[in-house]
Amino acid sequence: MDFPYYPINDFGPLMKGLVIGALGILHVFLAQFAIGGGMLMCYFQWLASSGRCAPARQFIDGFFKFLVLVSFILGAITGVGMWFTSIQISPRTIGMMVGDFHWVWAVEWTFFCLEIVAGYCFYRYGTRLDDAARMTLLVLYAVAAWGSLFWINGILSWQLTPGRWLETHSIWDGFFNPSFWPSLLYRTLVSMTIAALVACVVINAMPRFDRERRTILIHRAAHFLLPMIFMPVLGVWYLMSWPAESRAWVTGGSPAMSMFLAIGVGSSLLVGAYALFAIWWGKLYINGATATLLCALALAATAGGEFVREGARKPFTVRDVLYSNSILPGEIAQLRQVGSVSEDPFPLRDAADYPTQRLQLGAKVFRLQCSICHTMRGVNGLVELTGSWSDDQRRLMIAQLQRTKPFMPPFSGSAVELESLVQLIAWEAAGRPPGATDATLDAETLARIQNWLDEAGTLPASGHSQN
């Protein structure tokens, strides 16, 4: 069996899921301010053009510069750092999604690069040009952004609902998932939000309006709030479009997806109620601090959203393709034969830190099977989780891995490789004693959890899976 293996890199103390989710959620807020600004400034630019609001061009020009240095150089700085991380974390799940959609990225990349150079244009030579040019220029930048959102979401909703697509492996069964266009249709709604709030904030901060043309600006931002009465309609829709198994995490199978969940519902559920009913209706003057906290709320919910989708896909990456540790199902009952790390060709780091070779064997393990998800000691950490139990318990508990935790992969090696891996979680939990020897592998407790492996089969919780 040709295993691919890719060298793991080790966060420290850090989850791995930790380090790319805060990149990630940073990066989604800024990309959909900068989708959603595209928008709101054709929206000005029309009032501008049409007499409706004088002060509507002022006002772009100085919004334009701060989405170019916030969105653009920010956005492009975590954007990378994504790329950077993911390959480095989860490197077989980056090469399926470039494998199977390359000419989706290619597009994207087309209408991205129609982005940077339509607004790097309206940046440098906006204010000398007339209404109709600065349409077109903003009008170029609005589509190229919505344009790279339209082929992102195919192929990051893909990961959560495949589709079709497990049958054919046909590249529009799998950008065209059910849960594409309400995904596609919540994620416009959200860009439209956090563009109108930003844009609050930024009005507060420009010296050269007064109270009554900040009043004037801000209202019509507050038109760019108004669609989200729908947000319900479409998050409802969006969450019908899941399999039966990732609804059941985040609606009480998983409490912390639960809670990001409510976390995601109740901040989005603040902020439109503040837009109805105090900006809308009211209309009172948002100031400064307050369009901050509105932003800081959003930022909460897109945290929130981003947390549940990403998790809803337990225990896979890609659903009922790749598990989380990127091992694929039908590699299980082989790796269980012959051993995860058999041919791991990858060295330890701080091997000499692990005082026998079953310690070192159990290092591999839990690097290759574990580490994605967990730490040895800090966030999520095995010591901690597995901390008040037996070494019986511990077997077991591995052994059977999708019935403890049924968002999380079978356990894919051997009953040597098991063993080793409790005996090293009880050596660091031990305060990692120096004068560990390899003690003889007991032929009884190595039967004991083969038949536990055998009970427990290679099928996720589902029982459903599989390629």
The other form holds:
Amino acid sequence: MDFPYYPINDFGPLMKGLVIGALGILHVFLAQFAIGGGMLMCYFQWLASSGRCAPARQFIDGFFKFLVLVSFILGAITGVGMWFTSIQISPRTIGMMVGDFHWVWAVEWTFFCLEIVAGYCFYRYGTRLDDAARMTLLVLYAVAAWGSLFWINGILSWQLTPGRWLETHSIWDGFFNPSFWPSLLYRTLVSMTIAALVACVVINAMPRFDRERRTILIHRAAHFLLPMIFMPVLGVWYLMSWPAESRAWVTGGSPAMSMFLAIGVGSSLLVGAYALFAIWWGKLYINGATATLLCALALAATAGGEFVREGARKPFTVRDVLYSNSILPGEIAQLRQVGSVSEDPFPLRDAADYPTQRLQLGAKVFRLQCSICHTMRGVNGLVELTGSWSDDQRRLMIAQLQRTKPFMPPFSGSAVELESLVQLIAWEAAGRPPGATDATLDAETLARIQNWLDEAGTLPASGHSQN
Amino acid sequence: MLSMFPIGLPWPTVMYLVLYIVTLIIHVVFMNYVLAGSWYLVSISLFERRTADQLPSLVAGTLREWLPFMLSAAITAGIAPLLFVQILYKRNFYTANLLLFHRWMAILPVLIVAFYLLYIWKAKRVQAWPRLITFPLGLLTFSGFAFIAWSWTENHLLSINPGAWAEHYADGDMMYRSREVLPRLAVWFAGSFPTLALVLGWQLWYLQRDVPDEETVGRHRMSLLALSGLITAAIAVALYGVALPPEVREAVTGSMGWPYVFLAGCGWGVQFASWLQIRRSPRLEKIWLATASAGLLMTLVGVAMIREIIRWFRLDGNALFPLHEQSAGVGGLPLFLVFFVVNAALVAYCIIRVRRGLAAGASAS
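Take the protein just shown as the form predicted alone and give its structure as the form predicted together with the partner chain.
Time for the whole complex; same chain goes first.
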């Protein structure tokens, strides 16, 4: 069996998912700002060229500089950073995504190129061009930016809802998966919202405008907040396109996930209510502080939404295809026979810290199977989660992991490896007592573990997987 | 493998190799501009003559103006080879990334800081700052890009040495020490100057196309940059050749690689001769810039192929072929080709539209 072992890094007390989550939220926020920003610029250019809004042209030139400085630099580099971080967290997942969708990614790259060229042309020469040329560049920029969302959305939504791809392995079945359209439309509205809110901040920060002009511009920018009224419908449609188990996690099944959903929904509601009643209905002026606060709420909504989207895939990283610990469902039976780490070429970095070979084996099993979502003592720490359990309880719970917690993948190692992991947790929970020795494994215990493993089987709790 | 690389390899492997090399060369042109350009900023900060009105020279001004865009283009152009390298050498690339970990991830904040510094360099008030400030600022900017170049070099060398992986992981070392690192880095660094000289040369030619001969600038400076870069690169290549294991060296100079060594060498010669001509000419002549461009293209293709031969010689190709075949089996290639053509046309249209718009604006005023 040629299992692809990669060197696994320890993130200390931080859960790996938090690291990619933090970078992902920042990148998504910036990218959506760039996408919505392109559309907003087109709208303002239309206002300027049709004489509907006198200060629009001045605003565009100022706003576009801000967009370039933020989005072209931070957005672009955090985009590359997402790739690098994904490799650090789960090389097998990103490898699978690249393997199956590299032409889609290549198409997206052609849109990036257009976005950069159109954007820089406008940034550098926009002030010297007539309205028609400006509009052309802005439309091309906006189309390219939204196009990049279109293509990447297909890949990201495929991870959660691969749909008919599971049977056909056709790239188009994977791309136009069940959550593709609701996700695309929802993200488009989010992009428009973020762009409008950031525009309000920028308008307040531009010293060339007096209060009257700012008011005009803010109320024009607020038009981009209006489509938020469709968000609840799209949100429900998006949620309904998910597998039933995933939907159950976020709507009460998992308190943490439900909390993140509540943060996302609550923040969006607050922004939407303010936009609708205060800015649109009441024609209130938004000062810089309020606009910044609304942006912070939009960031919180993005954070909540992205955490929910990432977490809803559990126990998979690609639904029904690859578990979150980068093991294929079809590999589990074999790994249970030969051991999951018996051929791992990478030694422990801190082997000397573990006094026995059994604990070292347990540490290797923890590294391969658990460390993607758990630490030993930090965030989501095993010592805190299972410290009060008896050894037998740990054996049963881990052997039947997918039954213990349906968002966990099945245990993928041998009975000996499971017992080693149990002993490691017990040793850690006891505060790493010195003088531990390798005791002979009890054959009866191993038989009991094997029995539990066989009883639980290799399928996830939902009972279906493809590989 | 005895025939010329990549003849004899399965078509999916050849296809991905060609795509990788073509996109890598595009990326390298922008990357070289930024790497050598940021070094040039350091020298500007030390030696640039200051005029009373603080206006920069045309060379310095053009460089400052274009460096941020070139970096943006380098990052964007870098996405495609980053994609294809994952198809070609997935396990090697990922493992090296993971082994260098913090060091590798440090590229991101360093790149962000260096990017913003390039924008700071554009500001007019920065040009009036004393050398005591501009020199460290320039050094910091260049150091950022040098750090990234060094990290990529180590990452590449570690990725093609699977025998070192387990030990490197166990040591938890953030650096990969190999005798190839410095000479290889020196080849890249020295080789970036002829590219900078050429691209900047074309920019200066365009900006001064209506200026009388005696008033044009940049000919002397660009040829000096290019010729010194070419000579230094040749020395670095010789050092790198010595640092390579004998069997790898033989593969490069043997039937697999000698056509590319020849191509790169010819390109070097064409560039050298072109820059000598430019140096003797009264101005930056289009014809010699064109021949230097052809020479640079030959060298870049030759060097990129030699780079792959060195990598290929050290890896087990038979294990990679099925993976490439599997990747080639997924759909989407026609779609990519269609959008490549459409978006390339739109990129060209943007540039044409701007040129027309500027011309119309100029004639109207």
